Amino acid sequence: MSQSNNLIIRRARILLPTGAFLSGDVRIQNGKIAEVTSAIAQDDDDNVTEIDATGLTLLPGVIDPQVHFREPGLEYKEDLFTASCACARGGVTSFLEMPNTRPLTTTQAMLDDKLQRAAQKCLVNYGFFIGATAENLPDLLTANPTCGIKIFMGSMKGDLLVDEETALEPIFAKGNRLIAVHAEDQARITQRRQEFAGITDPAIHSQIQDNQAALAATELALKLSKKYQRRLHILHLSTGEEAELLRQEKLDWVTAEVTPQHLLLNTSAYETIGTKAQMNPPLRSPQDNQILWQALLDGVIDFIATDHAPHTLEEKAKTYPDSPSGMPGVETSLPLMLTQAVQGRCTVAQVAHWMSTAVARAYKIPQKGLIEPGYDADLILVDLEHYHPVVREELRTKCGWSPFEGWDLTGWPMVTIVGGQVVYDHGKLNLEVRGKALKFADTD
């Protein structure tokens, strides 16, 4: 796959900033969109690459706000390279990838590990959380480039579970970074898990873990960003309850986000895959999966993460409780959501806002979310067209599975293009091209 510094595409569905599509070209110069406009003059200079997209819509490539890419300590799942990997296949073109290695990414000098790791590595931009514990404070307010701090108030064992209010309040009191907490309430966990002791049928999962412990742990994030007007995430946000907790007192400072997994699977899914549907916060009821839909229609929830978070088929076919939790979502999460807008459901332009635009600006990175002028070439073309099930075998992610494995889905990214240069091409990856960390505007 031949590389230049200078690209044309030609003879897109164009995504603008408005909302609105253009049939017409995109030059990208030095890594950047230098013009969109509907035709531009053929250019002899042997130095520029052109790419004819007949037939394919062009969007910003998707920014997945959080992942869990297993480097270090637990390569075996998934590593850096394999995952990025898949985001080029999946037109994720930027993560932002969480704390729970081995070793724990909570001071500077694992902070800087992953990222020199990751410039050997990635495939598509990174970007890297810094996780709270109970005594690393003077690390979260001065560890960088990081896009945020990030607490688990449950679902954690360990130095990354901070889940009692004297221990999240400092925390919240000084500084002003953004913080973005997994909000289930551990003391609740724990007592329904002894309730609910020896039973081996996964679905008991969404019983252990159940609504009201993501509501109180999302109703204390709210009360301590409140109190300290601090900057809130809340993560993959999985209920009816705490949708409409938000409608009713949301912040301005306050932003959520919904996985692909809530709004298109529910508790029926233990019935016919198993402990595959077993992550953290679990699956909901179909009425969850409704009122979730409507809050990000309406803006009540901000944008689309994946939680990708794999394990290999041989752990997840333990019994329950022995299974762990988590799913790989990079390669599928932007065919999912097209295929809900072909279908009526979303439109396009929601759905390159909800996966790209929304992130951006909630995580101040600068340049990118948008095909403009100026802006990087961070893009994905996608083919509306044809559909194409997800199948096991064409999967990148090291773990080599799905929990959409079957279905029938439209708008697969065709070409993905990082910083200008192509790096996947109808199914062929580029393994040269690196992509480069994120910066974030703002922060402390």
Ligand code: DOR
The other form holds:
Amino acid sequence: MSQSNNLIIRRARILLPTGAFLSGDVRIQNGKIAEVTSAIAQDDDDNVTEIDATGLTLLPGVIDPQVHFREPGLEYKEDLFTASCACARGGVTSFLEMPNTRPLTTTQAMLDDKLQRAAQKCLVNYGFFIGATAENLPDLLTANPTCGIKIFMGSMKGDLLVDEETALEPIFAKGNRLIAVHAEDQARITQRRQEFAGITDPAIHSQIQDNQAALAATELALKLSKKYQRRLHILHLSTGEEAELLRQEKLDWVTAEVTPQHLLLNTSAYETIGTKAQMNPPLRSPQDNQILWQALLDGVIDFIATDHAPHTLEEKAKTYPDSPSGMPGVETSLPLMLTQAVQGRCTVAQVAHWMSTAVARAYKIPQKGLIEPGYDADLILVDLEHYHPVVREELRTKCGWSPFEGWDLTGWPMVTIVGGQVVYDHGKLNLEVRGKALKFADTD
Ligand code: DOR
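Please supply the corresponding structure for the form predicted together with this ligand (the preceding block corresponds to the form predicted on its own).
Full complex below, order starting with the chain above.
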């Protein structure tokens, strides 16, 4: 499917930067949004492709700021091609990927390797974190381009675990690029793992890695961020306690994210889907769900990430604690959140803000996250009028399962456009499309 450089989307319900909707047309030229208006005059140019978007809503493409795509080294779970196919289906036009691949992304050479692989294979746009170890401070200061430094304060083995305050301190002290933390207290987890040893019910996972473990690490990260006035992002905030803490003392330069699963699933999921509900930080109580929702609505939590972390069904079938933590998410996050909007829990404009606009702002990704002339044409047409369930056979992620199978959702993307190219159209992927490396204003 070859495509022209120019595209006109007609008769869409367009989300404007103000949050209002306009019924109208969008012209795309050379990968950029050129015009947004109620009606674009008929164009006789053969080089223009038209899309009839009657009944569909046009939103900025989702930017997923936390994914684990497993390449290099763990491609049997997922790779950059399959993951980006899943993104295209899920309306994710850009992603920020984590460094716990094999080898770890802790040097410029490994970052370059990932960028090169992505340029060859990725149907959507890509950016990568550099992982902190206790030893790679020089790499953390100079690596480029990167969306930021990832620190696993807990829930990690090997070099990527940086859990001692003495090792964290120099990372916060030097440099100024964004630090994103997986905030769980490893000492507490290790101690409680011993305490609860021998229990194979996966529900114990949420007690071993409890709310207190998450809160302690978030407190430490905030303390260091305050001391050094260092830009901090708290990944997958999971507890009511952390949300309340941020509500009280969130610094101007701190942001936080939440996953759809921490909003919509809780510890009751272990009864229905067993180890598929196992992730880090773990699922919490229904009360935590409520507090996280309120924090998101109030702006205490800034945006949404999936923490897409695919493991095979075979791995997930192991008995706890041998079963790995993590669940896929890029294909379901947008319809999950838009279903919440349609059912009245939030608005469609808020969902677009949390899943695109606010992410672009926080990571300083220029020209993304809004439908406005001059912005990149990373766009999605979603159907808010029909429901369709999450069906295992339709999933594009290599791991081939979802914790949300059977959930009846609306807001599925019908068309996904990356840089002005249609990459997904009513169930069909265009495998010729390639995304681009994201730019980050701080580092480029
Ligand atoms: O559950 C998780 N799995 N949480 C993480 O932060 C890492 C991830 C993985 O890579 O499997």
